[in-house]
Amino acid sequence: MELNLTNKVVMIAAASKGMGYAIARQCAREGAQVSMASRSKKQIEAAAERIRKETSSHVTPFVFDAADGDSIERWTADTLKTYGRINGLLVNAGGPPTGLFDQFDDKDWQAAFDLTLMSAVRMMRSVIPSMKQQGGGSILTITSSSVKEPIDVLILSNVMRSGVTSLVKSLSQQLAKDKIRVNNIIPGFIDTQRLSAIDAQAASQFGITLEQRREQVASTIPWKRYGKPEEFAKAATFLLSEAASYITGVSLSVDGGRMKTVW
């Protein structure tokens, strides 16, 4: 199947590691020109260099803070200056801290709001004018299974990511006339550093080892294993590409069949 990503410009947020990095790498493999950003200059430059060497695609690293609106605007402006257009955007940011409701105060809620919900608002707002001008584009957000099945220790993420899902659905309706597609992608248990940290916290809470915790989780997945970042990245790259030209407003789960929700 031809994805038609060759020479398309795709912005990938929080791309120095984890799922963001895997998606940037996969897009570059498909011939896209990649603008990838994260908070750490050292990490994003190293990540970009690895992808360039592997794929020979044009990859440019940028430094940004997903919780800072001005930083997002600079990243978008620098991408347009470098490439002249934006065909795709992956909305991504590190998740809020884990914890239960009574562990967080107003500052924690405000920080989660800025990091998760407002980062999505600001990233989308920054690229939509360019996409409208060029006649279309694709926006994809990485959300969480918690938007369908809330996770006890992720109360901040549960609430904020549900807001992002509603934003995506709303914009998919409003931007269809401009040929801009807007979708969510929901990771299940994808084997990343963040998931390892969540597993470690759960293992400590239950008084078991990390390996025992991972075995417990894997047993709840029909495929009996965690997903690989590259498996998730392939699904995300498809949604960003023209191969998904009639798909908008959806939330695609990449979870090995774990979620039982039917909607």
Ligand code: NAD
Given for the second form:
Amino acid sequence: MELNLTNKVVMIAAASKGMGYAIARQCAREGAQVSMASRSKKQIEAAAERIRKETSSHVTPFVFDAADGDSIERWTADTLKTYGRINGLLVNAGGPPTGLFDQFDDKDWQAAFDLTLMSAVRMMRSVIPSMKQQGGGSILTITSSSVKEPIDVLILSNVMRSGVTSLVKSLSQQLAKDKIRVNNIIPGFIDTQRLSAIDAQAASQFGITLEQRREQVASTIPWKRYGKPEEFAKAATFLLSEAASYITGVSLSVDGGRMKTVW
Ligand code: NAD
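Got the form predicted alone; could you also share the form predicted together with nicotinamide-adenine-dinucleotide (NAD)?
Zooming out: every chain and molecule, the one shown earlier first.
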């Protein structure tokens, strides 16, 4: 199957580690030119260098903070200056803090709104004009299984990511006439640093070891293991690519069969 990503320009947000990094790497392996961004200059430059060494693709690191609208605008403008066009965008950021409803005040809710929902609004708003101008594009967001099965200790994520899901569906309808596809991808348990941190927190809360916690979690997944970032990245790269030319407005779960919902 031809993904047709060669020389396509993709912007990958929050790409120094985890799933963002794995997707940047997979897109570069498929021949895309990659504009990858994260908060730490040192970390994103090192990540870009690793991908450059492994692939022959053009990869450029940028610094941005997903919670800061001005830095999103700068990243998009710098990408256009470097590559002259944008064919794909992966919307991604660090997750909001864990906690129950009574642990958060207005400031916490506002911060989660900026980090998770407004970052998606702003990233999409910043690339849509150039995608329209060049006759199409593909936008992909990462959310969480919490949009289908809310998780008690992830109240901020449950609420803000549901907004992202709605945004994706709405824009998939509105932007079809401009040949811009808008999709979403849902990680189950993908083995990244973020997940290890959450597991370590749960392990200490329940008085068990990290390994015991991981076994506990894996036993709830029909596939009986966590997903690898590379497995997740392959599905994401497909949705970003022209191979998914008739797919828009979907939320694809990559979760080893964990979620039981039929929708
Ligand atoms: P990770 O911690 O491994 O990587 C996160 C990346 O985001 C890093 O590159 C970090 O530098 C960057 N980042 C964090 N905050 C940022 C900000 N404000 N601006 C710019 N970059 C920022 O995380 P991951 O596991 O790859 O998760 C990515 C997203 O998916 C997170 O929002 C996470 O909550 C969500 N998620 C992950 C899983 C999973 O199984 N790993 C499951 C559900 C949801």
